[in-house]
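Listed next as structure tokens is one chain, alone, in the form predicted alone.
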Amino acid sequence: MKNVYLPITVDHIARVEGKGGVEIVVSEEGVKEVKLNIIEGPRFFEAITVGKKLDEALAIYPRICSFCSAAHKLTAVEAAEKAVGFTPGEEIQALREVLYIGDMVESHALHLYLLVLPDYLGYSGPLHMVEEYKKEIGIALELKNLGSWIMEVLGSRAIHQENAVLGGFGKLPDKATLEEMKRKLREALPKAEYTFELFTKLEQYEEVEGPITHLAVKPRGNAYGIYGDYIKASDGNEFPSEEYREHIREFVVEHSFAKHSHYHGRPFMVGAISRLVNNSNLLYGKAKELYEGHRDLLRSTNPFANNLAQAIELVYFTERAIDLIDEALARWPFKARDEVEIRDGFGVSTTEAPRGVLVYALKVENGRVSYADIITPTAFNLAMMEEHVRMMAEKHYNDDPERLKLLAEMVVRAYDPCISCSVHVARL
């Protein structure tokens, strides 16, 4: 009589945001399949913005996710300029990404010490950390807070962002709020750099290891960043954001809400370690100084890396945002919006927010929204992500089931996932 193996599941994968599970089958030759259910509910933003008017669909796309709303408002923001062909002012462009970097660095410190470090110091969750590690929760919360006020500074508020729209801000801060930025940005510098120490020593599961397929925007200009207008490939190949459809294709899952998304027929990886697999280049300052001395450790061939990928970015937007305070200084004072004639036409933005590419593709007729496809990060990670998975059940399916639940979520963290954000159904 053959051994009937009980599968081994995670219900609700924590520390992560959004509900997801994993759901690991086990027979006696081995691991025959392994899921990550995806089981928040599915929403339906990209149809509910279809015949809206333009602006309005524009105050709804940042509430796909208050994790990553200043991400989703100014790609979609982004977008529409394109669709009706206008171009903002290049001091508009670095405010702009001065806000997205609030973003960034909002969720790369939240997810490193929150989500990521308790794992690695046997903790169940942040809040037991506490007196142990006071520095570290204190740079957490100090980090967090700066990318918050950056975001509430530049776009009226911390979450669902309203103060980017259509040709430029709502309204500016003033010089001086600036210029305290900037300060606040280089006292938060060394706290930065600390985080990357701390996570050079921290394991990356050899379990994982072997090729991966990166994808990432390619940046405009010569700076390591947020905006482009290719989708460059660690295999060579790159190209036009308008061309996304060519080559990454979007597929329905059974075990999921969310689809799974493919790269030539293969899973394929974004994120901050593929935003450094594929420029690497463009970094500089202190960045590029702790870059180059730990390239070991910043492997292209394993999911963990991640991790520390997001903790040089961490080093790296701090000291961008101070540069391009700088650039928007040189140029004040100027408008904070230009008129934008409303035109019909078709735009593609590609930019990067905390947990790689997201894809926003509208098209507007008649002053309205007449089509709108979103793909966000976590939905092109998933399917490299449950490989990932796999691999790791492969190494341990015989071992403690406890454990191999733990080593699986830790596989999952390490990839920053924003389920809420992968749930998008485009027709009801």
Second form
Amino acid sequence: MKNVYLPITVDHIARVEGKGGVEIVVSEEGVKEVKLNIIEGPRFFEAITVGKKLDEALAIYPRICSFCSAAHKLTAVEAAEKAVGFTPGEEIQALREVLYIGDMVESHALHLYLLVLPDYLGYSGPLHMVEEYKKEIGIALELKNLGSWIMEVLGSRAIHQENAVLGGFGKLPDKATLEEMKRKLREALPKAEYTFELFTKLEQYEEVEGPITHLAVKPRGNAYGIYGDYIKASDGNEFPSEEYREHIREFVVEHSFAKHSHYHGRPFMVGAISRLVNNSNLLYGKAKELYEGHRDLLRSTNPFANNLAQAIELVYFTERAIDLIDEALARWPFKARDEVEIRDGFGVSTTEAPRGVLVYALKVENGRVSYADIITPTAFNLAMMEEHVRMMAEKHYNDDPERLKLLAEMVVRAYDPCISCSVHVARL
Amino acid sequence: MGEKIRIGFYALTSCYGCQLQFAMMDELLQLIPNVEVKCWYMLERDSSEVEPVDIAFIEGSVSTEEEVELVKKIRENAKTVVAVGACATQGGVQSWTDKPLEELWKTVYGDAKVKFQPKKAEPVENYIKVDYKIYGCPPEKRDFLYTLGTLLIGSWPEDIDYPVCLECRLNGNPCVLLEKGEPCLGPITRAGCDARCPAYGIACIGCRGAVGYDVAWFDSLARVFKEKGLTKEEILERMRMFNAHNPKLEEMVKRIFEGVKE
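Switch from the form predicted alone to the form predicted in complex with its partner chain and give that structure.
Zooming out: every chain and molecule, the one shown earlier first.
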């Protein structure tokens, strides 16, 4: 008798940001088709903000995503500042990076403990872990609260920060609060290290092992970081941010409200592991030590390494934020905000959001946005993610479908996708 | 205590920020033993959108045909429906446009087609009866605590009927509108945020929505818009960021500007 194969589908992938599903079509010959269905509705952010006042458009962009709203805000603000020809002082730049790190710490802690860890411990979600894993949930909440608090102090709130504006900040915290921030970051360091140790123990499935091209922003300056004006690829290429469209092509697929992207005709990956692959030489402190000691687990060839890479970044960015606060304090006191003259122009900003390269290209005419192009990390990753889910399915399509579903979801979760981010992003 | 309260957190098209805010409350740890979470995809794999619940929290705007069906299903299965945040209550920032859907689609996706059916973003109450609303982009943690607290003891949350200005004055912040002449929407926006943005010297963008328009006592401050050289169109455009579906918006802003003595 001929085997009958029903499609294996997850309608709604749990424990990710946004709404997406997986569809695996299997036949006698094996896996025929794998699709990540992105069903969250389109939001047309670029189209909506064209014609709007620049400051009002800048208030709207972070609403693309709550998990990385500070990343969106700061990247949009930098693109706008480049467009109008303004460069903020180093002290403002340092504090903006601290705000950005708040987002990074919160997002990584949330992803690792609440979204990823339950799979490995056999739970359907973190709410069930509260009793048995008090310590882990406690650390998750402490790290997450630290990130939220940093964003609240520097950004006005943990989600959708209004305090980051053209020219700087609406208001700066006082010196004592920045000293307190340093103290809290120092206290968090052992917890970040604990997280790293914990995640070294988790399996990185060899089913999805294979070559991956990684793209990351090349940091400005000599430290591993967030802001940069060039994109580096693990194939040795490097290009200025403004030329992103010459190297990355976006296209529509019928099963997704989010576009897919190819780099030189092939899927590619962005994210914490991609940052390590391209910029690990710029790590320092405890994170560098951990990286050197665990290179075998931080392979460029496995998307599951992204979880551990995020854990190493928790350590790195906690230390980095302290140094950045010191840089700002060395210039204390300074003005919160410079007057910015809104001239016509075009600007591109590329930064490293928690989930990878984030691109904002904005054109300003007569004080209003006349062109906007935003590409988010998840949109960059979708094609590669689909390929890795397919690799997983090819090894497991004869297993219990529930097992395959879980493994497929775990691949997706390793990427830490942000689906809200991905659905709207497109060029004009 | 008797049976556990069954709750569900459902997402339509949004940024997931309302759920994130909800998940970020440390008080959640105290709530967990007393409720049964039937649906919360952001945190729970064992979720179902069709299980009966006592309280359904809905985040996001209705932005696809599939979401129209989903909200109807949620309503059928829920005793109480709470619309959460700017998208669910006001259509969200994705409603801040006059352009038709076809034009938006073409701008972003070109001639390509997708197998799901997009719609223009709308608030949840355009499709189902909503019992209570939590405002804000995102709502404050205390909005959730207040709503949950009242519902759990068998009472209900009351709407706030005074503007951001009231909280701002009580906190003694310098006035962004009077002193800087910036288009602060505090005088006409629902309070509850403790004037979060003006406290940072940032003009309010109205994320909690227009305060009930017949609250008259703030008119004098709202009228300052005109004195500061802000036009009716400017204020209306700014108000539309978070009030695109408010049918009374134009009337409200018109009244404010007409109230100014030349």
